[in-house]
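Take a look at this single chain in structure tokens; it is the form predicted on its own.
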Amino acid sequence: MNLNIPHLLRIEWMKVKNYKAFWILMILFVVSMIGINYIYWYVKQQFVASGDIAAQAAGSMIFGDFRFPAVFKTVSQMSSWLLYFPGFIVIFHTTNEFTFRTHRQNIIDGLMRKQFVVAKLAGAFLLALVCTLLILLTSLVFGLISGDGYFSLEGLQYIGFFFVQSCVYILFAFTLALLVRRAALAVGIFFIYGLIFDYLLAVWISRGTETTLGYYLMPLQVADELNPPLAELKKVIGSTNQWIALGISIAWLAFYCFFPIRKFEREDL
């Protein structure tokens, strides 16, 4: 079987380039990402301008540091709340294939079932990469305007963590869309589960075992642990190991790649 990824990506691009929902959600992601970081940066500047040492320390803990090298961590943390936008893109795009039966037409036109799913997976990874590059660019801009010209690439690993986190969110959304096949239902489950129940289950398991086990088990929470908000505060109450969280996140990504292929190859169209 020929898995020509560039060719499969071109097929996906032909499907989304005139899709209004894709562009609207991407614009919302970019605007919201810049906006939320600007708000936090502006508030942090007010704490700095106050001259109060205690207020500055509180500001750094709550709003992060936008100077190099901490800016990569801060922008990644703030922007991770917005990963539902690319997740919605994947859900709408995938469920439309089933709503309008274009998945059947692709198979009739000669695309193998595995190629169809691999095209979707490649598009999801590319979308995660685009989001990550936007985060990197935003980090560089805020770092340069906050640090009096000082520049450093130290802490760049947090951009890599964001890429893995975005892949987990996007591929989780893709797997959900493949299972549910209804846009409204998939979006509702993705948003509510990701925002509320994934974390609650992690807390419940962790309290029951008196460990941080729950934060490693939940599919989205473990990715959040790569760069958790208020990480400094979490150190006081117990925190997870980032590198263990990274390994488990990659294991979830392997599952999100293997399961959709196997499912789509075996089920009726």
Contents of the next structure:
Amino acid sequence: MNLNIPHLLRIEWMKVKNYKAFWILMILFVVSMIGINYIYWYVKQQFVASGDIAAQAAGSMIFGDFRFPAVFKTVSQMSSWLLYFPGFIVIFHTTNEFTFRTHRQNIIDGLMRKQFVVAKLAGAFLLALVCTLLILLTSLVFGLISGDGYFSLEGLQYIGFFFVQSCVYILFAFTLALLVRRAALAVGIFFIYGLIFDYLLAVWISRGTETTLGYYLMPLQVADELNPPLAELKKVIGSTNQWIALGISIAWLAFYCFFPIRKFEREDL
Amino acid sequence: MAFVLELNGLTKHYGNIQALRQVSLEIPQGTVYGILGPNGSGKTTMLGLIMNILQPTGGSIRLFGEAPRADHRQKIGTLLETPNFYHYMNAVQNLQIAAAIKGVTNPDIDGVLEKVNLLQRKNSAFQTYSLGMKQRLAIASCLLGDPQVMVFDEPTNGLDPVGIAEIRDLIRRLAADGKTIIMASHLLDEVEKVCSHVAILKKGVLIAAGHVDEILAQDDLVEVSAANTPQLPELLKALPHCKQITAGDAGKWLLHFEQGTADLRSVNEYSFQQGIVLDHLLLKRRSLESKFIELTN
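Switching from the form predicted on its own: structure of the form predicted in complex with its partner chain?
In what comes next, the whole complex appears, and the chain from above leads the way.
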């Protein structure tokens, strides 16, 4: 069975390129991503300019370090708050298919059910890749304007972690959209769950088991553990192993790929 | 004879509701096959199963003599239930997506829009279309790639009388080109005017299938009455070609003849020979509706 992913991506592109909400949310994401890093970078500069060593240390702890090699981790961590935007894009794009009943028409016109889901998954991975490239570019710009000419790719793994984290957020949103089928409901659940309940459940499980298990189990929190808050803050709330978090995140990604295909292949549309 | 579609014991349950029960049907190539039935009889469910948007509970489907595949559906122009398009896109953009999915390279989008009289509005967003225009766009989408088989579910839904006539004319032209057309409808007149074959569904059960002239054959009816002749049915039952005599309204009697065989002069002469002086003699065409009601009740 040939899925022909480039062909599927071309069809997805035809669907989104004329969709205004897609462009508005993408522009908002890019501007917000640059903006949030600029705010932190600017405040950090104020702490540095104060000349007070204690203030500089506090600034680094709270606002991160925008010099190489730490800039990759700092920008990834700051920007990860904005991963709701690409999630919203995927939710709107997916629920549109149900609202317009084009999910049925696409199958009637000759897409395989699996192809329909794989097209969305491939689009989601591509969107995560675009977000990651933007983060990489932003990191390089802030790194170059923050340092004293020193350049290093030492912390580049955090860009890779950001890619996995983006995939987890976007595919979680896609799975939710496929289950809920209504845009407003899916956006509401995604936002509130991601912001509050995922972490709340992680804390409860961890407290209940007196381990860091909750941070590994919850679908979004485990991806957040790839780009955890700065080390000093992390010491207070407990430390997790990034590589274990990476493995579990990839397992969740496998679930987000497998489950929607299976569900869509078996149900009445 | 090559069959475009073969259904064998096709069954669909929605929980306790049996939407389709053991439907077996063969649709030969080159026919205009009407699927007739009242609302809720299972017409759309049957087409949904054929087009793989519903999962059958039992039975099997064969398209073009093979187990159904996605590329079979690419070769069928299908309008099922409602026109489904991206609301924020115009006609051309929507048809480009449909063509890409169908694997049609260099689609003649202007050509198909012209055929359904939608060319002037090709750059308007779908959400600005009236129901009739949406229906026309759906039919235009079916025509992409010039498929040899088309499935239309209530194709004249939402169209005005001129639009209905145009779409009927289009279907006739497609049929004349040798295309196989499967058309579900609850409009008897529509089916009678364009279909060569018909299948009738009632509560999910296939109750009749075959050539439209056989299934929807309409008897000639002759309405007669005479003064004080309760024995009239007995006296006229031997009339040549008369199949049946039933009671009509207001003491009148209905003589049933096979289509095209009723002759008022012969009825009058025969009655007179039997000593009956008719005071009422009228040739009536039996309505298609009454035939349909007889079949589905």
